[in-house]
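Okay, so here's just one chain, in structure tokens, the form predicted alone.
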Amino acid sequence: MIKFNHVFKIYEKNIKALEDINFSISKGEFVFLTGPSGAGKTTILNLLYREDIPDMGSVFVNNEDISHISDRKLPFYRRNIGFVFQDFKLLFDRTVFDNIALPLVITKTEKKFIKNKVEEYINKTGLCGKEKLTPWHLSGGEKQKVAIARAFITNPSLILADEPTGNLDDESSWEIIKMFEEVNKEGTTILFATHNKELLQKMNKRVIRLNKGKVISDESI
């Protein structure tokens, strides 16, 4: 489903973020993206969203080379993708809610489905009781939770999650992870960046290490 052949991005003052990246992960896969800040994690999650493009080298998604997607065709790929992104990008004018529903209004979804699955998420991620809050009167988990009902609301084909546990207490935590093993039982490919090493510890999954933007390893625990 992904593959990174020879991938390079080089940012300004010639810094390299990511140095000849090559990896593969099958349709259906959980893996783990893990490495110290500035490693590359991120570059690579916006690689695959297309928020950027690679300098040098190929990313492919179902075979096709995602850096030639037209402007006109990129909002269709993104929606087969689920985004938990580290700074939430939630609208803060909207409701939590709205925030939620936005995937479905975007597809202009049927209201009563947009209802039924947002109150769903709602009660998975423990939020009920804020639907009507805006961000501003959320705390840091509770924006982390509304960010991750939001990726997961479109049944999407892969998920991207940048450090999606980072805000959240233990307990927290562990709920959130069962909600993405579910998912990915149910065929869904995640990858998954994280500096919890006693999660990856604890999970049996693939972990692709980096360091300085390179690949270090790539092993099953």
Second form
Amino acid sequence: MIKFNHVFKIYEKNIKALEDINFSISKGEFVFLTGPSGAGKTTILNLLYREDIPDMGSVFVNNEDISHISDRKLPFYRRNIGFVFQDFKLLFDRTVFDNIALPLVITKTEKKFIKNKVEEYINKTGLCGKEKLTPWHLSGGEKQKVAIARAFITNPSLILADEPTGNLDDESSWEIIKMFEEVNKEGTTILFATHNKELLQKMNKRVIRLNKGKVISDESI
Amino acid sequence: MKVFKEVFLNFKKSGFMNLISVGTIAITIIILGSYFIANLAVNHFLSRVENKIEIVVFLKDGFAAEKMKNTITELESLNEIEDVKFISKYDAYQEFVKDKEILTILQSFESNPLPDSIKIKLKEYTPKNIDKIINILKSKEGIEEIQYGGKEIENLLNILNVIKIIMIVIGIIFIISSLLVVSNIIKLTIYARRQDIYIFKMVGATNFFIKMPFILEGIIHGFFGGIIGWVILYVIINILLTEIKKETGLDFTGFYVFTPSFFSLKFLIETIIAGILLGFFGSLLSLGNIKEK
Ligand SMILES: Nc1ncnc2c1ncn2[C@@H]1O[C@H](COP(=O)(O)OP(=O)(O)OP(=O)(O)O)[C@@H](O)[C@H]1O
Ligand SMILES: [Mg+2]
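Could I have the structure of this protein in the form predicted together with the partner chain, to go alongside the form predicted alone above?
Expanding to the full complex; the earlier chain stays at the top.
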């Protein structure tokens, strides 16, 4: 489903964020992406989301080189992907409810359906009672939960998660992980970037390790 | 209806900017409206001047009017000509004797001293058209004299044409500059919301979906700007007219530009449409490249 083929990403001032990255992920896999800060995890996820384009090499999703997706088609490509951003990217002048509903609102989904869906994910992520608050009034962990609920709400076939448990206590971390496992069982492909060694060990999944923009190991623990 | 929610959020986020945008459109409408009135007045004046201009051809005495028929039909068939009128010396006499003083002068003659004549009205009084007609007439027999005001009329016509062109240029400059102001203000409101726009793109919103609220915003600004501009223009003109009446006793309210029909529903609707178009194109302009984050 996903294939990185000799991908390079170089930022100005010659920062080599990614250097000759090669890996494939099949449909339905649950893969962790790990490595120290600045290793290039977010960069890989951004390339997959077509928020950025590689300077060399290609990124394939469903056998399509995604650099070639036109600006017009890009929104529709993104609608198949749920992205939990490291910095959440929430709308601060809207309520928790509206933030979670956003991916459905932009596709003109029926109101009642949206309401049910949002309530379902508010329950799953443990945000009950916070529906009407704006992100200003949420803790870091709560904002992260909103970002997660928003990524899940469209039932995407691919979920990209950038440190989705970084701000959560152990208990809610496991609640969230359970959500990921659940959709993974139903066939959703997951690419999960994390620093959390304990999580990697407990989960026993494939782990791609990065360091300074290179893949240093790719194995199942 | 979602789109109205977006517009409302825009308004909350950059309320002051909205006021500036509406204000700019209102000012533009006032300027365009005054320009429109001035233009109407100038054109009215110009057409009155042009209506007074005619070419008069005096025919030789004793020259059979019959022979002039061909010339008249030839003139009538020309595109440049609005109207050709033959005035016999008898008709001219009847016209002149209406004036008592002229009557006594005319009565001192044994017979009717007035010549037969032809009055020619042109559709457009350009020097080129006048020249053409004069040349045709000069080639004909039986013509005593041609009167058309000569160089003075040509100069006046040239000046009037320059005034018309200047008015058009000023109008275009007004429209372009106000479009730029409005589009730049909407650009600022977009800038204030760039983070939100970026997030919308990040969850897969189409450009159309993102642009819609801003376009609607422009249209709403235009609507209110149009109404406010009209009200202010109405008040200004009314105060001016009453002041002029008080100071000079001249009543311009009857002048056709200022007749009540001018400040009618029709004109209000026209200003609102002008405002809406300004807001619409202004926002379209500012949304041209919404790509950057
Ligand atoms: N827009 C950018 N401009 C310049 N350099 C960038 C940009 N984005 C990332 N980088 C650089 O690319 C490298 C990889 O960054 P990236 O965000 O992918 O790291 P990461 O693995 O996600 O780190 P972290 O665990 O801290 O989130 C870093 O050295 C970073 O400074
Ligand atoms: Mg990162």
